[in-house]
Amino acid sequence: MRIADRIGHITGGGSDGWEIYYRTREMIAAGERVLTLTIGEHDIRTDRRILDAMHASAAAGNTGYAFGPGNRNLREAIASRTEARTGHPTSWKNVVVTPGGQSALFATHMALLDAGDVGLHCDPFYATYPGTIRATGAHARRVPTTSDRDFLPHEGDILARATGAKTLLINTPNNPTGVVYDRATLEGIARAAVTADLWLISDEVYDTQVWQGDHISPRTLPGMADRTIVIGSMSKSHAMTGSRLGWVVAPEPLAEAIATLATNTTYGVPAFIQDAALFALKLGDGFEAEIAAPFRRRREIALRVLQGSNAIRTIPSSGAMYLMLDIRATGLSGNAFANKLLDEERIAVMPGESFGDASAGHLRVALTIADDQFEEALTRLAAFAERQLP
């Protein structure tokens, strides 16, 4: 008996990049105090009102099969939210509800790529991006970015790697860098997508976490609505990570194809979770701002603590719950720095190498512990970095 080749194709034969996270969990389980800045998980739980709505729906009997692309009332709410944020007309027929943003990414790539095709994604990248593309049987090809240009993708770099490609996956606000793509960057991406005839898959799960500038969906740009797919989720905007509710917004024919895939894979999202999501969306922008507020505060704490550091350069962080720190002045790789920091200071961060080649020599810091602990961790990290200077 043997395992299908597609599983090895998904992993690409390399590390999953989460070794620091696994080490940290073992240390905590052994009773050690570790200040953990590794994972994009809120330090608050889902609001009790949302949980009450979920419970009430389940108790009312909404526990059966949730066949199809989602309840129409939820799809209408998502369409309305998307139209308000992108300025482009959006119907409930453009929306497919999925079990989280990751499922939305998987379903979209499955609907657009065949075995042997090429899907593009930017480097650095969220850890699952290459595997999601490869899960279709396609090949994942990286579009490199550079630290000195704030990890913004450029039109020429996309076109240089677009031969044979069918899709381009982008993420703004960005995980892992915290960068928000400006209009000029997105216009260059759009031109490249048109020139190379690419579907543009825009992961916008951090769209409520913008600290400087504006979130611009490429769907709003001229001529892009018919080739852009928007990925959304309740996880980051409403602290509902474990509820697993996301969505795809796509042209109707593609939405129908993704719904067909859902019928043969997930069989839909439980109705009581959909009802809770609808309730949560009705809490409005003010509630979403409350969920985002701690990350805004901690970004300011980090910028204050790291100001003037000789060992650390902070990549301009305009959004999301992360900072990317350039520690190449220490002479250490991201992996070496992160492991030594964990061993000596009991502070856990993600090495940049976990997210691709472009962020080697960097660290990703998640803004996801209480303010006082976060300030302690960044202060000690900065002092540790200074001690590593050659």
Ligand code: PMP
The other form holds:
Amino acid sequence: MRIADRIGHITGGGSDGWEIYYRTREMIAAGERVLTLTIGEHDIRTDRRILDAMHASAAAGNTGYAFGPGNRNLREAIASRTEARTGHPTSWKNVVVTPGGQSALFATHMALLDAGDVGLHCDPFYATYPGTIRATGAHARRVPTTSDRDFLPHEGDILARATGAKTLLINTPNNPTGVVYDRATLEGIARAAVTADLWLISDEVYDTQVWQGDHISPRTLPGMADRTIVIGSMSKSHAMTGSRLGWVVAPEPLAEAIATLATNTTYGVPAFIQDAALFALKLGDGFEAEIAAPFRRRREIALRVLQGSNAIRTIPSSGAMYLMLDIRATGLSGNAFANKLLDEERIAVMPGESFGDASAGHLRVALTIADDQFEEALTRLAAFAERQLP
Ligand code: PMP
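Switch from the form predicted alone, shown above, to the form predicted together with the named molecule and output its structure.
To see the whole picture, the full complex is given below, headed by that same chain.
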């Protein structure tokens, strides 16, 4: 059977880095108790009121083909939310609704990269980033960051890799590191984007999960709105991962191009999901804070438990539903540590190596199980780490 080279090009032939996750699922299926801190998904389900709105919309007959770029009322709501948060004028014409942030990332790269082009992304990275860039036929090139500089990307490192590149994908608050980019970092990124004439694709799907300081969108920096595309989603902010509702905010001609792509790929998002998303957005900031609250609490628990550890350094994280732990003092790789922890303690975390070379010797801990279980997992993880010290 002949399958297009495009698909092999997406994975680059390597492993997908999710072996721990698959092993954990098998253990759980075999009836074992595993404290699972691997995946970035809430431990609550979508709010009943949002489901009721979805049901009411479907029952009222909104089950036919939806309009490709999204319903005008939802696009207006996303535009005004974006404008309220960023202070930058945003029209519904800048917004295209997509089936999740992932689809928004793909559509944006498709609209900006041709086969053979180069798209940049930071290392460490969210698992799908290189594949999303490669799916367009372009090459994915990494901009390295370092643990000792809190995994923040620097202007010089971007410029050193920018030759021939057309796009730069960044993510703040960050998965996998939990780091929120400060203004100085974003200004450096913006200068690099201008100097190297790059489109800046800013993945802001965790914008409601900030524990310290503020989320700053680079779209608000002087002169950046014309070259910045913001990726948003209801998945993390409203616990609606399964609804597949995301968006792109882009300059109008680019939004039109992305809408053309949507018409010829997804044909839009079901209207009853769009109506549920509109209802959910109208629940306001208070609801979003409620959804984020458990992660805020668990981060505090982790900082308390890990304080004073000789084996673990916590990367100063201030957002998203993750913590990155530096376990290099143990002499183990992230992979070796995570596999041993799973075997001996039945605790599952993601090895840093799953997210790139820059986070080797680290672990990503998802803040996604009940507080008491989370505290148990972190306490046992910390004791396990101490025992590994040479
Ligand atoms: N970007 C980042 C950084 C993510 O972590 C995720 C999901 N884990 C996504 C985008 C995609 O989310 P969704 O498609 O559910 O909106």
